[in-house]
Structures are given as C-alpha cells and as structure tokens.
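Encoded as structure tokens, the following chain is the form predicted alone, with no partner shown.
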Amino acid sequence: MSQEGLLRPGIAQLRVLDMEESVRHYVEYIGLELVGTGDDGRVYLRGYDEFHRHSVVLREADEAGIDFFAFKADNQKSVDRFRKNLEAYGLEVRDIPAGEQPGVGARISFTVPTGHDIQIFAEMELSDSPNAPETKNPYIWNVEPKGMRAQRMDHCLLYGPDINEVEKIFTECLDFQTPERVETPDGTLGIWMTVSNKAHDIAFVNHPEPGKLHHLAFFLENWSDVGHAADIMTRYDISRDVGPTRHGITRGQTIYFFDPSGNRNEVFAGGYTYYKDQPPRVWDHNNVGRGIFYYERQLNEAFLSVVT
C-alpha cells in the first residue's frame, strides 16, 4: 500500500496505578527502553527497532485504561487534510500544541463514537538513544534486546459502542481499509482495520461501555520469540490470559497477559500482508471461536469481557 497520509500507529498513552511497578513490567519484562520521565511524571518508552523518540507513554492515575491512541502522518499537509475531512464529517477536532509531549509536534485530537480519543501528528524527534536502530552498515540490533524483546508498539484493540460509525469515520476520513470483520445475526461484532500493509493497525469490538481498552500489542520477530515471552511470563509470575496460540483473524501468533495495573498486553508475531485490492475476510458467529483462537477453536469468556 502506498505510504502516504497516515503511516502507522505512533503513540499509545496508558493509565497505570503504580508507576514503579509499571516501569519494571514494560522495561524489564516486555523489553521497552526507558526514554525519560517528564516534569508531570509521565514516563516515555520505545521498542528497540523504533526510530522515533517514543511510542508508549505511561501516566499514573486512579483508574487503568487508555488515554489516547495516535497515528503518525507523513507531513503536516496530510494532518490538515484529515482535519478537513473530520470536520466535514461533523466531528469536533481539538488542537494539542507542540511540546505537550517532549519531542512531539502539534497534534489534532477527536473522539469517535466508541468514546476513544484518537490523535494524529506529523512531527516527532528521532531517538538519540545509543540503542536506537543504526542507519549506516546497521546491525540487526545495536544493543542486545532484553525481556520479551519487543520490537515496536504494534496495534491496539478498543471496546465501545457503534463501531459501524467508527468504521465509516476511519475509512471515509482517514483512508483506512477493513481487511477482516466478524458478523453476527445481531450485527457487526468486530472490525480489524489497517492504514498500511499490516493485517491491522487498530481494531474495535462492539461493547456497551465506551472508552474501554482490550489490549495494547507489541510486535516480536517470530514464533520462537513468542515462546521466549512465555518463558519470561512464567519466570516472573506475570498474569497470563491466553496463549501461546494463534489467531485465525490476522493469522498472528500471540500471547495475552496483564500489566500490574490490569491493562491487557499482547505480544504478537506474524500476520498476513494486506493489499487494499484484496476482498475482506468475514467470519460468522459460528466460527468466531476459531477466528480468535485458531487452535482452541473456542472463546474464553474472560477474554471477551475483561477490559480497562
């Protein structure tokens, strides 16, 4: 897919209950790099294969969950185009000034019907870390990754109402495609959406309560690394939800687990390559178990219902 307009997921800001425990989880166990702590106490993190300054932000709060999910655009002209599209659709677009997060330019923010704050930005400083990916005669990694060896923040799954309207906004205003979906006799249960060649960059599941986080996912290199992540979880008594297993939807290899605040994480490898001329893949309610958990072929009720 032509990489113009929106490029990829850029920033996820999570609410956590205990910052010290959370930093240990995301840095020592998942393997993100600690970039720094802001004057307001927010902590900034990046995966070892990410060129830009940060991709995950932790904010200490009284309730776990997600503050916002942001996408990186190729330039400010694209951001301005998306603003016009969103305003013409009838959404209120808010401005976040440059510098609200260190190294990040101006952002626009809007709330979709699921109750989530979605943001778009074009400018972020490149990482100045000695661990950042090299660009001249590069090694595969500069400093040996630790923990689960997370390469990057990859995608999120959000829960809320009226996902059909959300799909219209993302496709008509932001140039997303919907490679995969789950349909039931009562309507659409879930949509997996992409603005790249990945099987998904964001997903939504229909849920009565707005603004909920199902999981934030981190990309690993291969299936062997997923197994290594399971070893890390067992060694350090990390609360595991499901896996190691595989999805029918997206074909990704996966484990779900929880951070100390109860936010669900995923480590994810594989997944098919998507092109926008491909027909959508549609799952019906009789086969959704195999779609979500390909080997087990049945759903875990807690997996569907536990959100933050």
Second form
Number of protein chains: 4
Amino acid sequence: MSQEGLLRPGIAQLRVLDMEESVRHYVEYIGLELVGTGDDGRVYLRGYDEFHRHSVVLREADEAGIDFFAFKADNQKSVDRFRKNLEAYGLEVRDIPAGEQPGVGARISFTVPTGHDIQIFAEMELSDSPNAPETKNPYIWNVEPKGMRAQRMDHCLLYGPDINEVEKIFTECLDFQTPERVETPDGTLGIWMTVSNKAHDIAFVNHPEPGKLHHLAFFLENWSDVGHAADIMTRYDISRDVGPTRHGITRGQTIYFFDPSGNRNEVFAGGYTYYKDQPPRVWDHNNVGRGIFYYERQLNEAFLSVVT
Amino acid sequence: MSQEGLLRPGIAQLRVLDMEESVRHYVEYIGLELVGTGDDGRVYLRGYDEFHRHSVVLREADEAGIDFFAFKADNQKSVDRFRKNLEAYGLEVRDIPAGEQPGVGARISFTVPTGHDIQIFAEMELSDSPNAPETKNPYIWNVEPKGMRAQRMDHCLLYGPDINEVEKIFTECLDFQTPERVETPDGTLGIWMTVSNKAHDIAFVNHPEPGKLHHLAFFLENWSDVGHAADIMTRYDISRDVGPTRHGITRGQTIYFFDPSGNRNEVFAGGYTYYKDQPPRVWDHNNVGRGIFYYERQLNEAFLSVVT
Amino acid sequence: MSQEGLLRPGIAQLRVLDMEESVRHYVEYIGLELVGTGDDGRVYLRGYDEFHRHSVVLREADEAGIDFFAFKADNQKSVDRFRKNLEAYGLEVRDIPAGEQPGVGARISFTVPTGHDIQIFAEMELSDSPNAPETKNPYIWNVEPKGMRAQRMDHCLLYGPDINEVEKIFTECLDFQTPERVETPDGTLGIWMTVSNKAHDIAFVNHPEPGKLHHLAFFLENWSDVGHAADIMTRYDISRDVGPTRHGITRGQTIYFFDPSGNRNEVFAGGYTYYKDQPPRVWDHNNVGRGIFYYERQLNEAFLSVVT
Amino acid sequence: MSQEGLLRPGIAQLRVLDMEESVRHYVEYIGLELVGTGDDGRVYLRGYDEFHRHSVVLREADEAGIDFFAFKADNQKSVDRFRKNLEAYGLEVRDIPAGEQPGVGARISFTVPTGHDIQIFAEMELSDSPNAPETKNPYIWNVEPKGMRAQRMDHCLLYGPDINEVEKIFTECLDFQTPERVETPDGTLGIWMTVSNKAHDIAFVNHPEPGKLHHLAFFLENWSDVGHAADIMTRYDISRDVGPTRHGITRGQTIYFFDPSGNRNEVFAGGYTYYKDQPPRVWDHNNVGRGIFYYERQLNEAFLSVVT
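Alright, leaving the form predicted alone aside, put up the form predicted in complex with a further copy of the same chain.
And the full complex, kicking off with our chain again.
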C-alpha cells in the first residue's frame, strides 16, 4: 500500500504567447530540458531529476494561462476508482485518448468549481534522455544542471471561486489532505493540499474569476540555489514578483517571477515533510501576510490580483 | 487513500552505557529535546520539528545497540491488517500494551530474520512542549534550534543475516518499496526501503551477526547545517566516523559519528523524493563504494565492521 | 608594509532610546556579546569573531543615530600622520583621552562635511572573554554563535551633504580607495570606500541633512546565515526594511532591518575581495536601483529617506 | 597607503604532463577560462572573477610541479623596493623581461631557501574577455560560472627545507605577516603567510626535498559550492585527496584533489578576515591534525608525503 492512488503532479500544460522566447525562458533560464516539439507545435519539457518523459507542456495561444493540471496515478485501477468517485460526486468525466501527448497514456479530465481542468493518468514513458536520472550505479546527475537548476515541476497554485467545494472533491474523491489553510471572517481564503509527504501538491485561493493560474512551481535543491536563481533572474532581466523570501505556509524558500507571457513561476526549496497524522495548520486573516511571505509579513499587491 | 498503512519511523529505542553523558550527547550536541524520564529510568527525546511526544528512547544497559525500531501506522485498522499479514507469513506477533511508554498506545512487535525487533503502533500523544511545531499561525520554529539542529529522527540502518527474507516481509506484509539495492556476486549486500516519499525509512545490510545497529539517523535542514554539525563534533570532541560527505544511495549529504556508547549516529540532509513509479536503482560490487560514500568512492573499514 | 595606516572599522557608538530593549536586540537577536556597562551607562558589545574588547557602543539618548564611527590604525605613528594630513587639509582635529571608553587608547576626532564625527585610534585591549577567538590550537568558535550569529561589526553607511569633499578627505588624508560609486546627472549619489580588501569599510550617500546614519552592518558567515537571520527577525517581530536580497554594489547578500530605536541595521555575507589595481565600478542613475538592490532592481522608498 | 607593496598572488605557472587533458581539467571541471595559448605552447587561464588577463599558466613538461609563483605589486616603485630588500638580504635577483608572458610586464625572480622560484611584477593587462568582471553597472557575473565555479587563483602551499629562513625573507623583505604557524618539538612545521586581509596568500611546510608543490588553491563562493565541486569530482572521476572538510588553520572549507599530472589542487571557501593587530595563532604537534583537517582531527598519509 504505502502511497496509493495519486502519486504526484505529472503534467502542467501552459499557454504562452511566443514559443521561442518561452522556450528560452524555461530551458535556458529555469533549466528544464527540451524534450521535443509535437506535430501541433506544443513543446515538451522536463526537469533534470524527473524519470518520466515530460512534465511541462507549452502551447502557443493568444492568452496566457493554464490549460490543465494532471496528476499521475499509480495504476489504471486507481484511475478507474477516481472516475467512479468523481462521477458519483456529480462531476462529468471526459476521456483523453492515449497518445494525445507523445508518450502519455489515456487520461481522464474533469472541471472543478474553480473552473480548472484537472486530469489524471497512469501511464507515461520513462525518459530516454542522457540527462535523465540513472538507475545502474547512478550519479547524482549525469549532465550538470544549468540555469536555475530546476529539479522538477512541483505544484501549482490556482485561483477561482468555490474553493471549499474543490477541497471537498479533492478530499473525498481523490484522497487529498489539506495540511494548511487560511480562514478569514469572509470564509476560506486558501487551501494547500497534498497526496504525498510534500507539504503541497496543489493549492487553491478564492478568487471571483474562474480558471486562473497564480503560479507553477519548480523545485530547487536548497536556499543557495534559490539565491543563484535570483542572480539568474537579474542577469537575464526576468520579471520578478517577490523573493528570495520564505513562505510561512509550507516553509518553502522561494522566489515568484514571471515567464515572458506573464505566467507566474516559482522556484523554491525546502518545505516540511508532511504526514497525515500531523494536525492541520490554520492561519487567520491577521496573519495571512506572514503565512504567504514569512519575511515581509504582509501580502504584496500582486499576490491577490495578478493571475493568468 | 494517499499514504496508507505505515506513515513513518516512530520510535527508536537505543541502549546506552551511561545515561548522563548520553543525554548530553543527544540533547546538547544533536539538539533533541529532553521530553522526560520514565519511572524505569528510560529517557524520552524528540526532534524540534516532530509533532508527537517522543521519537527516541534511551535505555541504560551493559551493552550498546538498538532494542527495537517502531513504525507509526495511520490507524489501528492498519495495525490489525499488518498483524494478519505477518502471522499469515509465519511470524510470531507479540503485543505490547498501551502505556508501556508514556503517551504511546498499544504496539505489536515481531522479530525479523536479521534478528531485529520491529514494532508498529497507531497512537502517540502530540507533544505539549513549547518547542513543538505550532498549528495556529505557526512560526518556522518557536524555540531556536540548537546544537546540530536535528529536525527529526529519520531512519536506521540495521545489520544482520537473511536480508532478502527481510525485504520480502517488509514488502509483502508492510507495503514497503525498495528504491535502492546493492547486488554483488555473493548476493544482496544491502537494501534501502521506504513506505513514504523519502528515499529510505529503514535499510538493511547483510551481516553474519544478527540484531546489530549500524546507525540511527537524524534529519538536518541542509548542507550548511551538515557543515555546522561537523563544527559541533570537533568542538565537543565527538567521535566521527566519516563525512561531511554524500551518499550516492539516497543522495543524502551526511556525517557518521558515534554516541558515547559507541552507537553510530548520522546527521544528514537532502535526498531525493521517491515515488513508486520510479525504477529501482541498483548498485554493483564495483560501485558500492561510490554508492555508500559518493565523494570517497570507496568504503572505509568501519562501514562493514563497526556496529553495536 | 602590506596594510598600512588604517586597519578597519573599530568602534561604532549608537544612540538608542531604551537601553534594555536595545541590549536584547543586539545581544539576543543579532548575537553580539555583552562586554559590560560603563559607569556612565554606556553598554559595550562585540562580535564573537572579534579579537578586541568591543566594537559597538550603545548610549541611551533622546534621539537615535550615530555618535561617531572610529577606525583602528596599526599604530600611533599612523594616527599622528593622519592628524597631520587632516590638519593640513584644514580640518580641526580634537583629542579624546585614553580611557574615555574602557580599554581604549587615545583617539583623534574630526567632523567631515557630511556632519559625521569620525575618529581614529591605535590601541584597544584584546578581549578576555571565553567567547573570544582563540590563539592556541583555536577552535572555529569556542562558544556556539547564537541569534543571527553576527561575526563582527563591519561597516556603516552615512548620509549627509558634500560627499565629494568627504571622498577627497578620506582618499587624500586617510588613504581610502573608492571601489564603487553612483554617478547621476545631479552629481555623485553615493560612494563606497575601503582601506582594506573588503569591498567597503564605510560608505556615504548624498543627503541634505547632515550627520545621519543609514545603517550599521554586521558580517555573517554566508547566505544560509542570512536566511537564518530572516527567520530570527520574523520570530521576534523585528522590523524589517528589505531582504533577504543582494547588493549589486559590493555583491553582499543582505537584509536591512531596524533596531528598537529605529536605527537601521544590516546583516550581510559575501562581497568580493577588493584590490586597488581593480578598476573602479561605476553605476549610473538608470541602474542605481539594481546597484543597491540587485534582485528588486529598484530602490524602495525607505532607502533614500529613512535615516536616524 | 592602505594596502602597499604586494597586492596578491598574480601568476602560478604549473608543469603538466599532457596539455589536452590538463586544459579539460582546469577549464571544464574547475571552471577557469581559457585565455589563450602562447607561441611556446604555454596555456593561459583565469578565474571568472579576476580582472586581469590570466593567473594560471600551464607548461607541458616531463615532470609535474610548479615553475614559479608570482605576486602582483601595486607599482614598479614597490618592485624596486623589494629588489633592494632582497639583494640587501643576500639573495640574487633575476630579471624577466616584459612580454615573456603575453600581457605581463617585467618581473623580478629569486629563489628562496625552500628551492622555489618566487616572482614579483607590477603590470598585467586587464582581461578583455566578455567573461571578465564588469565596471559599468556590473552584473554579479556576466557569463554564468561553470564547473566548480572557481572565482580566482588564491594561494599555494609549497614544501621545502628552511622555512624559518623563508619566513624571515617574506617578512623582512616583502612585508608578509604570519597569521598561523605549527610549532613542534622538532621546529616549525608550517607557516601560513599573508600580505592582505586574507588568512593566507602563500604557505610553506618543512620538507627535506626542495622546490615542491603541495597544492594550488582556487576560491569558491561558499560551502554549497564546495559540495557542488565534490559532485563534479565524482562525476568526472577526478582523483580526490580529502574533503569536503574544513581547515582549523585559516578555517577554509575545502577539498584537496589532483590534476591529471598529479599536481594537488584545492578548492575552498570561507576563511577569516585577517588584520595585523590580530595575535598570531599557533598550533602544536598534538593539535596539528585538527589544524590541517578540522573534522578528521588527524593528518592523512598524503598530506606530508605527496607533493609534485
């Protein structure tokens, strides 16, 4: 048993305005590997420490944002169980055939009340890149990490309405936990949810407009690499939102910045190890500033308003 | 579902020769909190980032070593399931009543072929220390970590015979995975096993004498704290085995050292995030040196011979 | 010869509004050692890695700010030479007798056009604290650093008018170099000056009001300790100005924050090694934001306006 | 005045057995820039944070070792003064004409009792590489550092007889200080000398055979980069001697390793800031192990015997 059902974030598909400068951003600066370009022009990327074929997909479009966020399940039986749970809950579940993305098996897709397309799949080819993690007498890395040295796509924060309903769906249908939450007199402001020992695999913040992306996050080795990432941002004039700083929520050491299309990215390190016998951590409206930005102890204007 | 069954290492009970100098070692130097002393003289300790009452128990005895290593399960139903699995496998399962350690519920206990007493329990009181992690608008820490700044008891490496049989038991009865292993022409030298997203929760190395402890490990925040821990060791003349170095296996950045009774300790940071869809990593006898000590690229004499 | 004349910043005397909370700030939080209190109530402090008796003096007063900033010279002959230089330049040089501060020899004092009292002295007793650096088989530290782990008082940034004149005095009379400067269409905005291999020992920014303190800085071991200092600031609700961030000028990794009286402090790490055959580094008004705050790439409001 | 006379180590010329694999080692792995190759086949290299044309010269030869170690002086007047001092001391001073190395002015050369050729020069061209430090609104770095990210050639440790005599020459003729020394019942084992605020610019250990190189050292940004350098060494199978560890002497965090010709290299970070009013630090024969290798607390066999 151990970890059953969903394993982790598996694919984030982003909309970008200009593919060439987006690829430069994600590959040269963030340090993802360019896996390949599909027939329809979508570009596939992976972090150097990810075993599977890809984790980030870029699609050129007129408007920035996130097309969908997909979790990888341990097997098809789990996917079938999740479908049953979701349909019993009253959600419509759509099918995406194997091969819609190269190397990826069949996916199920459903729209949650915040307006986001969430997907689940069980099969993806392992990477055959010389840059992929090794399994026979492995080196820490085979090809030296570059740019911000992003190890993996890690999580996203999504903005939309009805997050209490979303939490119910993720908890009851998909077995998520909610290690941290922000509760204000006006209701739940945000929820940080996990299916693993990570402090969060996905998060939602309450927002009137549906389907919005706050940020897509990449994991770095440590606080030194967070500082190095900030050096990279200034050198290449990448638009920075906030950081280096730390989150009180999840404790991650972090920088928020923007890709050339205006999609917010995060690079972060650290964060505690979560177990489901830990009591939930709750933040109130007087302390949410410190919860989000532990050092600044207040939100910046962009946090609640700038999304794609 | 998500993480089902066993959650993590919950209690390690060590035998120490002199309680006073042992407490100084684990509290002043490693930085654990002294929770209290039981009526029978056993001393209870916890890492500053652990929610529960204690995780390390010291028992004064004539010989150093480990009494038992206990895993915390998510609930009693899981414990009952594991008992059934273990008995079906042919192992004798013993009962330890609630309260045998203060604040700890009923445990089951069984001896694996390597000669070690492994235990499982579902209930332990949360810590009521001002030093414990907070849940209302939590600070990163409430009381500044001291000494080596150990966050938690993390795992142990045990030495004994028949580790293939032990792997079978841990896999089939307790839902463990084996992310890494060392295979030599003479058979399996070592296995690193997990029930979580950590690279290892317990490990075994093949050894003729049963019931031996190679090391008990504590988790540090990062490589800087590993360096700081080395500064502490020299300042207080703590016997060091090897490090600061890195493991190829698990990638942890590490120091091995000894408590005053000769029990080996480890402080380490880092290590990859494991998912069960990752292919297993296998080391052969030509590379095991690099697997254990990534920088030295060879075993030291003590690694295979010095145990308690 | 090698380093001749001035060696380094030796004493900064600050005015504080409340001694008790100031001592808590500098001792408990920044981690300086409380050396003692003088008969007149002044409090003497030192960083754990400073050989001499004290480096920071706190004086209770009705208004925050800096009384004087004193450099330590290699010997009395150098002090005499500097006096001659200063008087030849046309400055009045005052005498402060040995013993005006415990353990400190005679000082000379003069007021520069920015309105600051600058002093020079050659003699100070070595620290006899068990906390002081050792000279026989020394440990890295004898007593574990605490709080923000400040190693030493490092430099100050002073605000006042006529900084070009001040640069002339420091260069011609006291042998300073100016590794970095900010030149705007309205004239020189700031100068960063050194008598050593440090990127700066003192800095001045042009400001209409004379005699102002922008910040007094303390040196930390590395970027990890900068992050730890930020953890400390939030835990103890210390007023933070900006950071963790980095300076383009000097490259220091830094946090600005305030003592309870409103005096700005800095903790920083890193910074390049300066040699006088390095060409000067010049920033223009389009880039000064990046020069001061390398990651933010713009000044915050407080940088040019909040001083004591 | 401030730093007068010698500024810093300026050029180290090493003998290597195979130029191609040596260039790979120093450029690809250590991360120096390949400046160019001279008509006589010598290869010129510089660290990314060095302003001047080159600092390391490789010469193909039948035997590894160091040809000479040269210090850069502030001006020709200082060079003339040093020549006078050296000749008055009784040493023969040789002339090396400007242009013997591209971009380098006239040098003086003399042999010290340990058998090493020490040189002094005042003029070297500034680097015109896009990789060189900038002076107009400079970035921290212009081209991202690679490999071990060596910032600069920093110092060397030389082995030979009569080090007390050498100390006298360096002190009396060249204005060096000796921040640290090892004194044994058999005499002075080693001296660490500086002309700057660095803990050492050159060091000597007593050794019967003259003219030997123990190691040439490169400066890294911090302990994280020391760990990264160790990752690089294992990945590319570079022969490692010891580390990551720390020196008690100078406090540097360090790794010793070997170039393909057997010349020992060091990468290190940290080290205290030296001022000449600091009392000297002295180690005795009971503690020299901890002085050299602070964590191991004993010398390894290679330290006193393996030189080139």
